[in-house]
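The chain below stands alone, shown as structure tokens; this is the form predicted on its own.
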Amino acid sequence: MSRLADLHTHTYYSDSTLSPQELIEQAHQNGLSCLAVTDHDTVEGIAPSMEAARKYGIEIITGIELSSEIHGKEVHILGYLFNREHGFLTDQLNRMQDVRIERMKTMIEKLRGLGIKNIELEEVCALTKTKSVGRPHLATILKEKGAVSDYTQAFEKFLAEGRPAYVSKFKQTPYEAIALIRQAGGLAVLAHPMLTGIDELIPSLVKAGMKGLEVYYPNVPENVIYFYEGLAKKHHLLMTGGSDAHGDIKKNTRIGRIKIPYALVEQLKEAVRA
């Protein structure tokens, strides 16, 4: 039988509403024997999902999702396979966790302005076992408070970009992300291509260090997936994917949805020895 992976999951130690041991159950349950937590600007996550992996032998890829920006556009750059602790990444990492709190108490500042005086910051962040506090969580308290009637009103009605009570994240490029999880000694690959919309920076991505694209995600139309394979084929850039579940943040994905070779996850082995 062949090996399965899925590339892109998260924890509750980003924002996830998973733990790593209910990760893993559901990693088991759906036939995979490789997985990546790739846990927002965190790596705290991987340790406990590796723990629980060894019950199943499920293998444990080290991952992150990294935050950055550019031209406006927010830019999520995934690391594999890095040092996860290294000194600088995990210097720059604590300094992207405490912006992250700043962000938080000015949004919830925003709301109150806005009339919704009762969210306390405490509450926000016990959501998330680290600092790596972010609007899911605030979306969740926005619900339970009656604020919004679900998660998709609170970022439409409060939290996406251009709404009333949106801050921007930590400032970082996607090429200082990618020199980041360079320097920790690991793999950068541009996160679901085909949401972020950046296609025109793909070859100076390249230039800078990148040597991946998540090519496989869900819910994405055949089409989108064979224009993405062709274009990590012209760049020579390694193809990987992964259901990017959330637990109930997101509804529309699951850990296994997307199940790639495992194939693929020793090309990336090779890549780093190499």
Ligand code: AMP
Second form
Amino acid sequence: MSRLADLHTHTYYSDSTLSPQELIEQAHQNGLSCLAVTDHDTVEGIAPSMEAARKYGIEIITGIELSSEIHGKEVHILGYLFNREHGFLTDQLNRMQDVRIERMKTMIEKLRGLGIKNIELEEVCALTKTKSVGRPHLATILKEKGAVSDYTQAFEKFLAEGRPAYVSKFKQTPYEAIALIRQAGGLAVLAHPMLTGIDELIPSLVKAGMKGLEVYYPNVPENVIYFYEGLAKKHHLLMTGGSDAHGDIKKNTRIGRIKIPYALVEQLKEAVRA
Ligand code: AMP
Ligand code: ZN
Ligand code: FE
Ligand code: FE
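Moving from the form predicted on its own, what structure would you give for the form predicted in complex with the ligand?
Whole complex next, starting from this chain.
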């Protein structure tokens, strides 16, 4: 049987509800033999995932999903096969997480101003194992406290861009995110381009050293996949794919939704060696 991979997954080291053990068990049940753990702005979930994967013989490749912003749009840059102990990367990730904590304090303040006064920083931070705290955690608490009826409403009412408790993150551009991954010896890939909507910037991202496009993603129509396959070929980019599963937080995807041939992982490995 040919090997299958999922190159976009999250754990509770960022904003998934899944522990590394649960993630790996689900991967095993779904016949996956290779996984990239791509938590938001942290690499801390990788080692425990490797530990959990050992008994199933599942390969874990180094990954991350870096937040960035350009022209007011949030852009996610996936990084693969980099040195996760790289000094400058470690410093940058620490800085990004500190900014996330400060931002969370501001969002909680804003909610207080809107009459929701019973949310404490500690309980939001308790939902993740690291400092990579974000809006999904706050949405979960808003729901728990009965301030909204569900997770989606938390974004619609308060947390989405333009809503009254929204606070933007930090001003790292996608070009800087790409540079960071490159400096750490890895490959930068544009995450879910069909959701991000910055196709016009792809040529400049390629010039900046971006090496791939995440073409295979849940809930994307065939013709859109075909379009991005074409774009990847045109720019000589690697193609990746993954479920972007977040456990219970993201209801419209789960582990097993996207399984890509292992040959694409081998292409990543070849590219990073070159
Ligand atoms: P943060 O990194 O704190 O800005 O949170 C970003 C995450 O929030 C994204 O990765 C999504 O999982 C989630 N998210 C962003 N916008 C929405 C939305 N409108 N509805 C539901 N989830 C969202
Ligand atoms: Zn996430
Ligand atoms: Fe993303
Ligand atoms: Fe993601």
